[in-house]
Amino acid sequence: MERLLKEKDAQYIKDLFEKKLEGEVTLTLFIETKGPNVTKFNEQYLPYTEEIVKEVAELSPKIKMNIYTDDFEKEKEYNIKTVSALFIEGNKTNKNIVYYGIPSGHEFSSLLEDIVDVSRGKTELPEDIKGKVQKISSSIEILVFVTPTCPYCPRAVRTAHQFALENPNIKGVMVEANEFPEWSEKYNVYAVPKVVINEGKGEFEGALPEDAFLEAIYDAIGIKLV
């Protein structure tokens, strides 16, 4: 396979990482090439997802990489739900910053920004938002359905992932809607970004500001945001 990153883009990212990365980050990728969950539709994406992870990991000595292929025991440890899952891990994460599907197109920027945040162990969310996120004691799973061509989707993904970095009770998950049409059908995804909180306890479309996004989470768990 030809390299996906052009030389000038790779150099830009390398310079970005040299300037902004602090601690180590591990990119942990799970892919399934066999089993009942794998379809021909999924198969066309898997090599590209793996190549993206490898090329990004090469751009900084602070980025480590683990790739597990058909390692079903390891998948249980991470509670993998589908055939392609990428975790961005650092000292302050708890297997809770996740990409299901290829982080390409506009979502590639989300990946880079997540790596920087995880490396630093903090986000740039406003302090009042951080405080309210950190108060959440319930287990929250946020699914953010996206497509690579959607310019508004990265904001929703980043918000979910920033919330997850600030609170280990929150799991922020990007789902590439085209790659997993069965999930899109299950959650009635007709436009992106589509955000689904705790299996439909809360949901909305669009890239809401952080405060409105957080209010939707509070509503989903039955607590008034004050």
Contents of the next structure:
Amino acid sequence: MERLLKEKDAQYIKDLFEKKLEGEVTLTLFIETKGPNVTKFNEQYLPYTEEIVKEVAELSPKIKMNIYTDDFEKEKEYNIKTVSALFIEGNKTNKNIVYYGIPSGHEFSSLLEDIVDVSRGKTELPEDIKGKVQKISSSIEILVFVTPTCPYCPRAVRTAHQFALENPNIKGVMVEANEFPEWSEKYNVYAVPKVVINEGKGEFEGALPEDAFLEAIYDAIGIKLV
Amino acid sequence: MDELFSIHEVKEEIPVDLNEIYDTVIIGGGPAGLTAAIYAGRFRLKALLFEKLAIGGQIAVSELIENYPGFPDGISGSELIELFKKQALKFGTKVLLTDVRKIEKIGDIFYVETEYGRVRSWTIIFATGADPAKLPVPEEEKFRGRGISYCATCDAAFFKDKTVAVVGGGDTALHDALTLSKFAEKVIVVHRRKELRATKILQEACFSNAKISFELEYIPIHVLDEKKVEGLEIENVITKEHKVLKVDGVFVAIGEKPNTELVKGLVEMDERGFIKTNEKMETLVSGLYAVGDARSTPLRQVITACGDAAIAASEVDKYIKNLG
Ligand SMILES: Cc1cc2nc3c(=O)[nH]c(=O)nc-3n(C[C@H](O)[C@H](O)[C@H](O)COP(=O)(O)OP(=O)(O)OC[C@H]3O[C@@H](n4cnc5c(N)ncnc54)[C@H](O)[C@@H]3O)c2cc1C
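Form predicted together with its partner chain structure, per the form predicted alone context:
Whole complex next, starting from this chain.
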């Protein structure tokens, strides 16, 4: 396959990583080549997802990569829902920063920013928000449905992933809606970003500021934020 | 495929300095805000830019801009914005992705409230732009994001082989219709007047597109039905006759509503809430400048937004020098 990253973009990212990365980061990607889980959309995008993961991993010695192809044991361990799952892992993660589908277009920046955060084991959320995120003790799954052409989506993806990095009870999951039409249909996704908390206990459309996002999570688990 | 992996935006790590008094705080990261950032950087002003959603503003969702000089073949909104942003960062303006919640002026100093704390500044360049006006039907809230959409670029893909309506008759509406025609089977443009407001060249493109049809002199009354969008009830403005278009989605492009709540009561506004300024972009509050789509202005485009911002930044420079 032709290289996906342009020379000057690759250089930019390399510099960024050199400046900002601290601890090791692992990109763990699950691929299936056959079986009922693979849709025609996955077939179309998976090669690109694999390629971009490889190219990004090459840009810093601190980034490691694991690609599991048709490895159902590992899939169980990671509790993956379907193919094309990418985990950004570091010291402080708990298999809880996830991308389903290709992190392309506007989401490519989310991927880069996630790598930086995970490597440093901390986010730049305001302190009071961090505190409130860390207080959550029940398990939360946040799905953020996106399309690569949506400029407002990275904000929602990043917030979910930042919350996840601050609290291992929270799982932040991006879902590329084009690649998973059935999944999108299940939650009536007709506009992005759409955020679904704990399988529909809470949901909203649009990119909310972090405190409002957090309030939606508290609402979904029935706690009033004071 | 390579455009899928170019860099749009990487959040820079900049703690806000709450002890500093900035020369200017730019509110809004659309074309106006980014231009202000470029100029402020070149004037060596200590500047900070706040953007609440995504760098780029409204133009980020535009697939092709054909009237911005310098790009004879047109350029996509996200590419243009990437260039604007690069230029702004190059000249040193700091960019933060968070919203401004309150502005206050005490003495000569502005206090700008954000989730990072209260930032102090001598001046403000107010570039918050506008949001799409809401579809005036009772079901708007119920169906927003569930079939009613304000961003064709973001959401068109969900309507593959379906029928959709576009409400509006300006450039944005016709752009949306063209974008949607790449996915949907049928696109019906609903507009309240007989004439479209959009540029001729866009009209021609729509008229010659077999998937696009028009319902002119109609206004939307209701979005039907119970659980998901199944139709749009429209009314003829002259005969008052009603009919129902069977559609799966409704895209809305009926103009804009300025994001000016922050300065309500502080500055003078026109009846629609756009901020009034003089030719130097000054508002009634000294040190507070309004630019771009948020301003009361005869034309709302990228180039005019940039022009406003250049003037405002240069006025800020003078203002700062006069402070001594
Ligand atoms: C679909 C579409 C197509 C278009 N096509 C063209 C075209 O081809 N050519 C052309 O010249 N123009 C076009 N326009 C118009 C053009 O996009 C606008 O004129 C231009 O974006 C105005 O720039 P602005 O910076 O003033 O405001 P905006 O672009 O609206 O940017 C304002 C920014 O401020 C942010 N903001 C708002 N409130 C706050 C807050 N409290 N705190 C922090 N940030 C805040 C917003 O999130 C936004 O990013 C198009 C518009 C649309 C919608």
